[in-house]
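Quick heads-up: it's one chain on its own, the form predicted alone, in structure tokens.
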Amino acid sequence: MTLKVYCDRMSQPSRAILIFCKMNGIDFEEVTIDILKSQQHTPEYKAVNPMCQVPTIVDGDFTLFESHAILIYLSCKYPGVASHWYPSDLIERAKVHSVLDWHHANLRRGSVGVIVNNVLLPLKGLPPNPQAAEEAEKTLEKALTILETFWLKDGPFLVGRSQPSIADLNLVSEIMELQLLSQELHDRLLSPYKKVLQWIEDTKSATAPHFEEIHGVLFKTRKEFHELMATKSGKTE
């Protein structure tokens, strides 16, 4: 039976399992959840995660949800997965595992917050909240401060690999939907980071030619929104 991966290409982690699923050979069905439109909230999502998220893997009788979870699930299950984006070394996994379990309370808690007061407010119409604005900004340029000065310290990619891993995959995924924001913010929040960045056009090499078609909806609604912004405040960008 097919492996079913529930997902939308505009949600950072439906991203890194789909470009995983297919640098890896793994064979399977692409369903297009649109959390735009809330059809995670419909009931027949939410029989199948009930916590109305993507992504989600349905294996044959097993469904499991969580990206990270579902990463490592992927890596182990399937034997033509190539090493080094879960290494079987215990000390190696373990260093894996450290960032994995630092992203979700860094790096992606400071991106969200970013995204949500400067992409998905405007879009709603609904005013900005420039408190929250301020203190995302400060997490996520924290995060990605330790980023730079810790995590990629030893190497192209995290915690001194040479080659990238899930949670590569994953890290980057997430930085990549800052894409969305202005050219100025975007510049401003990530241009001090030189090693942020090489890393990302590392990974992208590392994933090609997967990476760039698994992101062209995002790099697409990037272009609308922000024509769409610039023909509200009356500017070109």
Given for the second form:
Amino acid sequence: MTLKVYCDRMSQPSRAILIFCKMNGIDFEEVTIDILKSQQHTPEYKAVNPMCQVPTIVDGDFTLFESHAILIYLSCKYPGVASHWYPSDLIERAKVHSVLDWHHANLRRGSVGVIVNNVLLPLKGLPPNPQAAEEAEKTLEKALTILETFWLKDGPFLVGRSQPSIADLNLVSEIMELQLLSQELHDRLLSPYKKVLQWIEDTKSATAPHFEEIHGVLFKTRKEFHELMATKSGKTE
Amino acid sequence: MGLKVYVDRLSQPSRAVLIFCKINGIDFEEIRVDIMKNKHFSPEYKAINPMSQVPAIVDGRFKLFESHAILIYLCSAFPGVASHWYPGDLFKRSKIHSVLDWHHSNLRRGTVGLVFNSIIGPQNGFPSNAQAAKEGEKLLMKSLAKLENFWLKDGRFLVGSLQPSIADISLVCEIMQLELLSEKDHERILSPYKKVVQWIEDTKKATAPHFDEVHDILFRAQKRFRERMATESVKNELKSKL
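Having gone through the form predicted alone, I am curious about the other one (the form predicted together with the partner chain); can you provide its structure?
Starting with the chain above, the whole complex follows.
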């Protein structure tokens, strides 16, 4: 029975899993769970993942969710996966775990907060929350600074590595979500961080052509969203 | 050069690392970094951990922070550690990774949100934030329900294990932070979750006597906070009568 990957290409951790599988030639079936249509809350999907989140994998009778756990499982299960993705050296591996753990309450929290306040709330016609927006931006900026000055200080990739690991895939996929912001906000947030910008490009190159292909849905949605917001602000004026 | 463990026993993940080391007979030096006195922001500590957080370890020349990464490293670096703490079986190990990851944005986020905004912050001169405390409590209750109905559904310990893993130590130490709340709130929040309450006891027993010893400072802080709160409520009652 083939590996099933339940995902939505609009979800940052979903994209990391898809890119990883394609880069490593892992045979899988992609099952789309459309978040904007709330398909993660159907009883059928709840039976797969009671947390009602993507991504989830089902490998035979083994079900697993949480993208970091999934990436580690896939790295260990499939012998064809190159060792740079999840190093076997104890110290190198510990550093990869460290940045993956840091990610949850830092880059991810900041980035998700900025997206919710600047994209999802206006999209749903809900009132803005300036305090939440400000806090999210502060958390994101702090996280980007730590990436620039610490996590990327010793190498092209995270934790001083010369080749990408599962951490690079996961964190770059997260930052790519910021493409949904207006060009002006995106540039204001990211442009001070030269190493971060270079690292995004290096990770894209290292995972070509799959990176661009998997992010296609995100770019398309960005275009549609920007057009929609332009129309709305045109109407308001 | 021996293992150095930089901790504050009032910090949940610090306690997890300490209990783990003691139960596995790992030789280490405990170095206290007093969070209430802002010692984690000192230049000396920033050189150990630029994130200015506890816990952190230094093993020879290798420095590491993030408690889950530390626990996994210790399991693999010290041969005496029993395999149930971090099983070699890929499926079991993956499930442990899964609950450890879930923890960050759920149990931890909810507990910290509630306890910091209603107790620790106000007791240390920060303004109390009722809205943030309320949101923290909502997330905490949702997380406790998930523990009760999912993570503990198949066994005495997390993810259906018969013996504790590093995930049990980490998450139980987090829940222990709720001891800083008033007795009434602590009871109200935890009592609906029978499996969770039993799991806390089972984890304590499995890591005795170290669990209670490492948590001693937390119970002393609990006594101080509750006495202060009782004094304040008597004062407020008197004020309203006058």
